[in-house]
Each structure stands twice: as structure tokens, then as C-alpha cells.
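One chain comes next, on its own, written as C-alpha cells: the form predicted on its own.
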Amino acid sequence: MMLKRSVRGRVHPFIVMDVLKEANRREAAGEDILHLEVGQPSTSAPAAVIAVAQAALGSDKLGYTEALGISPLRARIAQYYSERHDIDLAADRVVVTTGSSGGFMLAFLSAFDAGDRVALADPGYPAYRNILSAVGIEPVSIQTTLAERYQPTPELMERTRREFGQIDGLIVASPANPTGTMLRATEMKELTSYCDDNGIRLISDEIYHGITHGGVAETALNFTDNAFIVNSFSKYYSMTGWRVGWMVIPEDLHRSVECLAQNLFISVPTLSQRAACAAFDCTEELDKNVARYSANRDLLLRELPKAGFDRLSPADGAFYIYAEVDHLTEDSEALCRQLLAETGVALAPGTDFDRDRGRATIRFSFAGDTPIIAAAAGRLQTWWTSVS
């Protein structure tokens, strides 16, 4: 007899992880691979964070914490909003999460029911869509273009509502993955006002705050108290494997989030929470990383057109450049496989981020060391010379 299998598990794969697996296989076989596929800082956690963790290992039994996080970390996160954004935030509205992924799960489950519709920009981070689908919420694509800087607008939301009907939520990301574009203050204010006026719950992904290249990353918290603000220690703070992030939550959903967190996660790893308290005092070390990302960005924006990649996103923040490559291929996955095999450069196909149009786009991650980024650009230029 065939045993039942849940439809929840039939979500699309996170293709970049498949690319990483193949790149690692080739690397283990002795090939010289340059990793521009995964959005992960090449640096370790700040020295002070590691020191706190080492001390905690010797002095703390590292038992469970409260489901919403330890009080010192929640208070320090609230202080961050005062220091960075001049916002007086009660620590009670801060929830420590198992990375931003845990935050999205709590936000989706507390705010939406099965069958609700949540809009999100394409191209966008694939896990939004996949998590929504897994919990029975309908993801609704907003097809953005470079003309909108790949960001949703009230006008695009109106068009989406005319096409699909009731929209219950909207996810925005600024800086965004995969495009690196940001919403300016006026644009963020317009979107938050639109959502509040139309009963749409906003989820603002702000995990790349701190990594900007000339502009300022605006938080939706400056314009509304009804949104979920999702952030993480993974990107700017260079703590991907520590699996710790945070949310600022709407007051009306506080108890719902707490009960869900208790049952789904019990608590975020205690060691990571203890160590994360020190991360906010490491900005001098971390801003050096950002300076390197900016140098990498400038290098790629200058050199990629010489390799045939000449239609590029502005990359205002984060560590990604999104390239339109329909003049090169109608199958970005095949092109990425070809480039990996022929140049040793691992890239992410756009099908991860935009199922309808991603076969004509590629994402470059410039989170690595500058010599690696420069070498990758050189290999791609050599490849372009051989095929053009």
C-alpha cells in the first residue's frame, strides 16, 4: 500500500543550493572553483562575538531560554533602533528568531490563514514563496522590472489586486535579494501607507541593513507599527551559521507569535543569543567588510560588461548584482552549468528568483574576497572572448 505523502513537501528546490553542491563536488575533485553563487560573507563572526561565545561555553549550562529570546539581547536590539533610526522601541516588541527564516515562518503563521494571498516582487528571494506555499498561503507575484528598480509600488499593487482580488499581505525587501535595490524613504512611506489604508499586512525584510553602497536603508518601522520588521545577524554581522535573527512585531500579534514560537522552536540557540549581544559593538570591524563589498561591487560593475554582462541592476545595497542575459541564453540554468564547467565560476541562475522570467537572468554574489571577485571577472572575460 502506498503511504501518504504531504503536498507541503512538494515545494520548489532552492536552486542555488544545488549549484553550491555541484560546485563543492568539483572543488573536492581538485577543480579551482570561485564561489559567486551563495550570499554568504567570507569573513567569520566579529572577534568580540567569538570571545563571548567561548566564555559562555565555559560558564553557562546553555539551557532553554524564553521563547521570545533573552532579555539582554531584546533590549540591545531595541537600543539599536534608537541609535540607528532614532526610534523609541519597547524591547517587548522584539522577538529573537532562528535566523530570518524562523522570523518569516512566525510572521506568516501568525498573520495569515490557509488560502490567504500574499504579494511579493519577482524577482525575489525564493524561500518567501516556498514557505508560503508549504503552509497553504498563496504567493502572488508582482512582476517588477528595472524601471521600478525591481521593487513593488502602490500602482503595481493596485494592478495586482485588480487581477487577483483580495490581497492579505505584502513582502518587501530593501536592500533586496537578488537585485540589491533599495526603497527610498518616500517610496517606503508610500508602500506602508498603502498597506495600512487597504488592510494589507506588511512584512519588511531588512536583513541586509548595514550593507549599503552610498544610500541609506530605510526601515518600515519609521512609517508604521503594523508591519513585521525582519532582520538577522547573518549578513552585516557575518554570523550565517549561528542561526540567530530578530523581528519587531505588531503589538496585536504578540501573544500569537509567542505561542507559535514556544511550540515550533522552543527557543533560539542560547549560545548564539548570548554572543549576538556583543555584535552591535563591532561596527568598526564590520564596516571594513562593507567597504570590501563596495569595492567588489564597483569592480564587477566595471568589468562584467567586458564579459558580455552589460544589463545590470544598480546594486544599491546587499552583495548582489542581477544581470539580464536574454542576449546570451534562454536557459540560465544551462548557462550557469556551462560557466561552472568551462570557467570554474559558480553563479546562481535567475530561475531561483523569478520562475517566469528567470531563464534570462543570473545573479552574481560579491560577498567574497576581492582577489576572488577579480579572478572571476577575468575568467568570465576570457570565456566571453572565446565565444563571441
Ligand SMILES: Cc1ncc(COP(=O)(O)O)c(C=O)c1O
Contents of the next structure:
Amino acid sequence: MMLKRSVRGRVHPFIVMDVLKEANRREAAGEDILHLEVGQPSTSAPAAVIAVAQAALGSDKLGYTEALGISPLRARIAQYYSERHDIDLAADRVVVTTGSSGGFMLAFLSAFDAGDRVALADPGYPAYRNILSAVGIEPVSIQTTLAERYQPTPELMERTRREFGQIDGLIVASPANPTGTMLRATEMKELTSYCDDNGIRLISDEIYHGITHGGVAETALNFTDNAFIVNSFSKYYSMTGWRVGWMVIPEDLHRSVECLAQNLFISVPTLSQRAACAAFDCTEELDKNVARYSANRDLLLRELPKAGFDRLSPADGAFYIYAEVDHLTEDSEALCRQLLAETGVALAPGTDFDRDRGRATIRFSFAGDTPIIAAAAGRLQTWWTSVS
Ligand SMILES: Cc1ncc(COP(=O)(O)O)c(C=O)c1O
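Since the structure above is the form predicted on its own, I would like to see how the form predicted together with this ligand looks, so please show that one next.
All chains and molecules follow, beginning with the one already shown.
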């Protein structure tokens, strides 16, 4: 007898994770693989974070915490907004989450019903779309181009509403993955006002704040109290596997987020919460990582054109460069497989970020060590010489 299998459970894979699996398989078989596929710092958590974790292991029973997180961490996050953005924020509006990924689940479930529509930019981070689909919310693509620096605008939102009808939410990321582009303060202000004026719940993914290469990353919290501000310790704080992040949430959804968090997660890993309190005082160590990312970015922007990748996104922030490769392939997944097999360089195909147009794009992650990034550029240049 055929047993029931859900339709909503059949979400797309997160292709980067599949590439990582294949790259790891090759590595385990003895191949020399250079990882430029996954968006993960090559560094560990800051030393002070590790020290707090080690002490906590010996002194704390590490039981459950309150669902919205431990008070010292929520207070320290609120203080961060005062220090970084000059915003006076009540710690009560801060919610600690299981990475930003756990935050998205709480935001989507508290703000939207099944059948609601949430707009997002293509190209964009694939899990937004895949999580929305899994919980029955309709993701609506905004096709962005280099002309608007791959970011949604009120004009693009108007066009999307004309095409699809009512839009209930918008997800924006600045700096963005995979393009690294940022919204300027005026653009963020226009977008938040547009959302507030039109009853659209904004979710602002600010996970790459702190990793910028010149400009300033603006928080939507400067312009509205109705949005979800999503952030994480994964990227700037170099703590991917600790699975801890946070959100600043709108007051009207406070109890709803709390009840969802209680039931879905009970609480965020206690050890990670305790240790994360120390992360905000590690900026000297963490800014050295950012200097490395900036050096890697400059290296790739200089060297990739010599390997045939000459149309590259601006990469204002984060650690990604998005490249147009329609002169090389109509199948970026095949190109990535080929490059992995022939050069050992692991890259992410654009189809992860833009299912249709992504067949002609690929993403380079430069979160790794500079010698690895330089070696990858060298191998790609050798490959390009052999095929051109
Ligand atoms: C734009 C963006 N948002 C969210 C995440 C998820 O990060 P985490 O769940 O580790 O906080 C990622 C990870 O790559 C990302 O690129």
C-alpha cells in the first residue's frame, strides 16, 4: 500500500550543500579540493567565545533556557544596536534563535498564513524560498538585475503586485547573498516606507552586517518597528556550527513568536548562548577576518577576469562574487561539476539562487584563507588557458 508523502516536503535541495557533499567525497578519496562553494569562514569562533564555552562546560548544567533566550545575551544584543547604530532598543524585543535559519521559521510562521505571498529578489539566498514553500507560503520572485544592483525597489514591488496581486511580505538582504550588493540608507528607507504604507511585512536579513568592503550596512530598524530584523553569529562572528542567531521582532508578534519558539525549538543551545555573549567584545579579532575577506575579494576581482570570468557582481559586502558565465555554458551545474573534476575548485552554480537565469551564473565564496583563494584563481587560469 502506498503511504502518504507530503507535497510541501518536496522542497528543492540547497544545491551548495550538495556540491559540498560531492567535494567532501572527492577530498576523502584523496583529491586536493579548494572550497569556494560554501559561505563559511575558515576561522573558528573568537578565542574569548571559546574560553567562555570551556568554562561553562565545567560550571553549568546547560539545561533548557527560556524560549526567547537568556537575558544577558538579549541585553547584550540590544546594547549592540546602541553601540553600532545609535538605536535605543528594549532587550524584550530581541529573540535569540537557532541561527538565522531558526529565525526565518519563527518570522514566517508568526507573520504569514498558508497561501500568503512573500516577495523576494532573484538571485537570492535559496533557503528563503524553500522554507516558505515547505510551510505553504507562496514565494514570489522579483527578477532583479545589475541595473538595480540585484535589490528590490518600490518600483519592482509595484510591478510584482500588478502581476501577482496582493503581496503580504518582502524579504530583503543587505549585504546580499549571492551578489554581495547593499542597499544605501535612502534605498532602505524607501523600501521600509513602501512596505509600511502597503501593509507588507518586511523581513530584513542582516546576517552579513560587519562584513563590508568600503560602505556602511544600514539596518531596517532605523526606519521601522514593524519589520523582522534577522541576524546571526554565523558570519561576522565566525560561529556557523554554534547555531545561534537573533531577531529583533515587532511588538505585535511578540507572544506569537514566543509560543512558536517554545513549541518548535524549546530553546537555543545553551552553551552557544552563553558563549555568544562574549562575541561582541571580539571586534579586533573579527575585523582581522574582514580584512582577509577584503583582500580575497580584491584578489579575485583582479585574477578572475584572467580566467575567463569577467562579468562580476560589485560585492560591496559579504564574501561572494556572482559571475555571469553565459559565454561559457547554458548549464552552470554542469560547469561546476566540470570545474570540480578538472581543477578541484568547488563552486556554487547560480541555479541555487535563481532557478532559471542561474543556469548562466556561478558564485565564488571567498570566505577561506587567502592562499587557498589564490591557488583556486591560479588553477582556474590554467584551466581557461587550456580551453580557450
Ligand atoms: C543570506 C543568508 N541568510 C541566512 C543564512 C543562514 O545562516 P545561519 O542559519 O547559519 O544563521 C545564510 C547562510 O549562508 C545566508 O547566506
